[in-house]
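Starting off, we have a lone chain in the form predicted alone, written out as structure tokens.
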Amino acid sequence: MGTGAVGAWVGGCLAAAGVPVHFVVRPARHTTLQAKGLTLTDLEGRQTRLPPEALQLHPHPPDGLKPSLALLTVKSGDTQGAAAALSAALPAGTLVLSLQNGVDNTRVAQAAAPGLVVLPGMVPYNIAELSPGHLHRGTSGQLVAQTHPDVIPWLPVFAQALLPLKLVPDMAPVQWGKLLVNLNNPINALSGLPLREQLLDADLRRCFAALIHEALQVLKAAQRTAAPVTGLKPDRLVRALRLPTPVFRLLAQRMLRIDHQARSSMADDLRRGRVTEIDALCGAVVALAHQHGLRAPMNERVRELVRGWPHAPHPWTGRELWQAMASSLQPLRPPTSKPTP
């Protein structure tokens, strides 16, 4: 349900390795995928082709179409849409398998669709769209979903797909911790860079460094936690972001693990003039900042730049995006304080 980049990939690679998927696409990408087909490539140099007669394509989920499981990969800020349509469509009990980025769709879309059995997963790589129909895997990671007894059979069904799926019995953790690593998503946007490129820029981690340090106080102060998802703890990718950057190239062989080609959804989206998904990765910390009382202006900061991007688009350098971040640093505090005389 969704087929943009992450619903794409993930239902190419079943379809590919023989499981009958239906997409649910937007007029635009129907189009596309009619006229050329879907090709998947990765950085490990694999390549897949679906011509468009392996593609069964639809605008909406069809009636009378009764799925073992249905894969939700629609933007944060489409999840109650289609969640409903999906609940309108499918019968009763159906499994729904989130694969989305923040941390609240899952409960917006059980809300919209109370029948079915939705469940939180995570998708821990970046795909890009390289050309109309040719998405690109550029990093690397294994999909993390909610421990369900009836996601078991589909485990190596995924693992033939070559989409090994990993089951743990909480994901708000792991879903805390991809938020934070995709705290990077506007940082890359707003640079314009390739995402290998923007991390080897010692201003542009500075940024995306200060976005995970808030966010980690912010956490602490509502008694949550964040799951490693890079490989290293999140207080310890702070630091390493940090480094110098010959220091950082050494030390983070994993994180630099893309090929030149990759960048985020978000800096797609930008490109594109499309809504981003600004609101579920800086606007959950600063939501969640507020619930406690406290703010988080740096993530604050994101968020606007974000949002006028269309009216100003301008690619900011590191030093200048962390000017503008820094300007409005202040020490986290309730957002009614009045300042000391």
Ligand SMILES: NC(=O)c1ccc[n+]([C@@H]2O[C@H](COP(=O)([O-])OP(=O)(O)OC[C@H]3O[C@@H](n4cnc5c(N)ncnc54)[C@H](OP(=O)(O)O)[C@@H]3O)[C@@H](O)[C@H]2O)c1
Contents of the next structure:
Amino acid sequence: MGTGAVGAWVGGCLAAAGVPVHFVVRPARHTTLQAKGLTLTDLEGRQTRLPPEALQLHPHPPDGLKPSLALLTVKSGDTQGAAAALSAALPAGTLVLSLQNGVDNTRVAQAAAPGLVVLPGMVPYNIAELSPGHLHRGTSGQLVAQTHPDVIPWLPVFAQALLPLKLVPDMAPVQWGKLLVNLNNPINALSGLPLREQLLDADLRRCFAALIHEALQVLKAAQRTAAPVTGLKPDRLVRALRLPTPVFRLLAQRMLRIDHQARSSMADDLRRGRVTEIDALCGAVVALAHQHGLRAPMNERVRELVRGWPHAPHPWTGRELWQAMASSLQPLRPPTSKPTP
Ligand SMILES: NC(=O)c1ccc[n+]([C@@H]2O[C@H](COP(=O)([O-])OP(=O)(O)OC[C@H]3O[C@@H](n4cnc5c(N)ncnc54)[C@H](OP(=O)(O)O)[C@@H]3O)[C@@H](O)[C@H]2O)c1
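Having looked at the form predicted alone, could you now put up the form predicted together with the ligand?
Every component of the complex follows; first up is the chain already shown.
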């Protein structure tokens, strides 16, 4: 459900492994995929070609279809509408795996589709559309989903599709861990640089580290934990990001195993003038802070800058961005209004 970067990649890998996949795709993309089909490549040298006739494309979830698994792969702002459309078309009890970022999409989708069973999942890697219909996985990692008996039969299928999938009983720490890493998305988007180049800029790393550090304080106050998704525990990640670039380059070799073309999808959204997921990322940190009588001023500031981009599109240098963030810097303090109980 949603054939953008993640939907086309995961659905495409499954289809290439022989799974009958129905892609729900909006009109503009439908035209592209009908003309070009899908090409899937990755940093390990994968080259998979799915010609247009190999793709079953639908403008809406087709009535009468009884999928044993639906993958929800729209951006956070589209979750409610997409889940409602699935709810209208699919039999009650259908399993829906949300492969979205953010910590609230499963709740939103489940509320919009109360008859379906919505599970949280997590995609750890970056997938970019290098040209129309050409999806490229630019980093590595393993898909994660919440443990559920109906997902277990899918494990060998995902493995065969070169999409190794791990199940965990509690996805909340994984989702928060991924959210912390995704706090780089707005920094990357505002910088206008490819991910690797941006991570090799000490000032831009300092901005990213500051957002994570602030979010960790909020999580601590909320008594929540964040799982490591980069191989480094989040507090160590903050320390690593603050190292001088030559040392960071040596220590963070796994993190820097990104090919030169990868950018965050928020960068694409800003470039194309689309709604971003900033509210699901920095906004989630700000909201959690408020729930606990705190503020998260750096995340607030970055949210403002991303929201303001359409009015003043201009790539920020690391120094400019750090100054803009630092000017909001105050110790976490209670908001002026009363906290939400
Ligand atoms: N890209 C990555 O590297 C990556 C990695 C990990 C996780 N994620 C997460 O995965 C989720 C999806 O991201 P993405 O990068 O794949 O986004 P994307 O490329 O924008 O793809 C989302 C697609 O869903 C379509 N869509 C939205 N509502 C729909 C509906 N009701 N019916 C049919 N199609 C609909 C969109 O169409 P329109 O374009 O016409 O709106 C778009 O083609 C996000 O939460 C993202 O944060 C992304």
